[in-house]
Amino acid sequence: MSLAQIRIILVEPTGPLNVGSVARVMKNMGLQQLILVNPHCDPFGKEARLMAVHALNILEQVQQVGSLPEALQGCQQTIATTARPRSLSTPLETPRQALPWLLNSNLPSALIFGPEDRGLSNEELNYAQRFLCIPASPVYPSLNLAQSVAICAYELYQASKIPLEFSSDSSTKLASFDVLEGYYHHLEAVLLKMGYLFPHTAKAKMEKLRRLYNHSNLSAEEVALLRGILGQINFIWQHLPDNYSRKS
């Protein structure tokens, strides 16, 4: 997989001359997919288009979109970036430990930038397989949305000069953004109607589900394996008798 395949997504950015910059490194790192969702400034103006200097293609070219799952349309693998632990399950990692597994694929992939005054909320991770942070100092570890851009935009040219171990069978299989997103909305539906979910609380335990499906790097047929086997309970539940008790 080539860089160019690679989305550089920022979430609600609310900087132009952070936009702006953020297109120059990308394009001195071999980038070339910029996508906002839900920008809070005006990526094509005077501010933005000073810090792009010779950049101005990767603004020009900037995709708009209103939400986070619309921007990860056809993308295979993803990995998200955040400052801290949070409540997350799974292990962060480093920039050079993580951002090479992006290039492993035949599919778009991605990499998530939070806004710069909250990172990214723990509903926007869920929608990643892996999490970065960026090791810096303790004494004063926050770091700007166009250096931290500029990190992992490094690390990913470098990665790509060292040849990877390459299977394009098995990378072929794993399951996409989008038919994860299919399977997780229809073993939603199919919870709430067993009343394994309650809809109060749906919410936080598909967020555990997501994070451990996340984790497992599906392919599209375990996934399909996995819809079939919704399909049966969903018919047999349909078909219960009257008199039976749901709740036992």
Given for the second form:
2 protein chains.
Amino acid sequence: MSLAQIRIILVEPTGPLNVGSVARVMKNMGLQQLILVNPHCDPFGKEARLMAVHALNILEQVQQVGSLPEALQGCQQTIATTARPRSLSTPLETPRQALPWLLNSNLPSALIFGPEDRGLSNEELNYAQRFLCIPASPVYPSLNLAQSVAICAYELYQASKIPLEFSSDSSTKLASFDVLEGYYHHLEAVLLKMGYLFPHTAKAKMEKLRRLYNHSNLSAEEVALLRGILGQINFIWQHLPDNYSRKS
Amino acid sequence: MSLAQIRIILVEPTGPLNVGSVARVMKNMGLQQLILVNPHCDPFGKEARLMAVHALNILEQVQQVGSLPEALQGCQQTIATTARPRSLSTPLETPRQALPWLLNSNLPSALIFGPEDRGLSNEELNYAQRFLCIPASPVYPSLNLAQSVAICAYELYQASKIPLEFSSDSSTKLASFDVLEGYYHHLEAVLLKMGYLFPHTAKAKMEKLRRLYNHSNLSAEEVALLRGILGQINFIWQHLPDNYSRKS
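Okay, that one was the form predicted alone. Can I see the form predicted in complex with a further copy of the same chain too?
Below: every chain and molecule of the assembly, starting with the one above.
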């Protein structure tokens, strides 16, 4: 149970003051890994350094990557933050409900924050297994990015100090981001081939299937089981006559 | 139990960005009364307004007073924040322990924050009944003023809302026992037919698949999605030649 394995990922941040403030509160709360996806500001500039104060080491170790999947490489458990309910079948949780889960194992995990002006897109949300929304007044629910990180970092720090009630060995077997992505690509290919998906509907249906399996906390062994079924469907396929055509 | 009667008091704040950020997060969390004791910055200037965004009304209603006792006039319950243990006989509490007390009555109450550089003096602390310290890493325990207010405002908002509204409707959408059983029978039949399961191994593999889907919290809609895929596999089956035989 350690804060060190948790990545704080900011997608396309635009405010250097925010990035500096995030670095400071991360250090305040024992977090170390800050990853910026395609930042629209300079994380090493004067403004960011001004706000970071004694957390310059967090800024200096910032990783900058070009895409969210790159930032999530190797992650076992991912939570995305969102400002408002969307058309998600997975329920929104409070920071206090969701965040202790990231401390469940000593494997890499991530907490993702969207850009200041728009938050995370549906496509970006699809990379997460759980969704967090900071409770706020309906009159003005839009929090500043660095304030949102502060609240989550504070909850993580508190959770790290409390012995967890649930067993840790179930989570150590959780399928990693890469294993899950491999399954989704395999599933999409098979479903397209068998005529369940069509190119123009594939995206929407795959989003639903991703959400279904993302909130299932699949183990690597379970993913292997599901891929075995896909393999058998492929095997059947080879026995289909040439004149087989898709369901219309 | 109302947030409206809680005063947020900043003693001698020096950063206009901080004052603006405090106004924003106060409005986010349903707080309305901001009092500045002898401020060393302009709460109506460009920088404060920039950070307040849609909370300009909080800034415009700011009260400026010359001393802490003036700010506390009429208050029944007062909590002071402090960054580190001092020679206080009263113990330090966490925000979660101390803050619900401010909501205990509908009488005026206050939460006091010290200046950015030095925190509250012992004399200032003496005006409070309880003392709050935000848990933080001993490596760098000094939080930014606006971040400290954000964390406390978030705790106050949560304390005012218990029980929380989140994730109450998720359970109503969960697939019922019958719907899940229907799916498991359908799945077993299709997997047997396509040669993934064999009668003598079916039980053990189906147990694994049941466990996988049982811990997935599937909605009825998601079960329908999965049954759609099974339907399409059945459809393919009809096109197999008579001499198709199972994978051995």
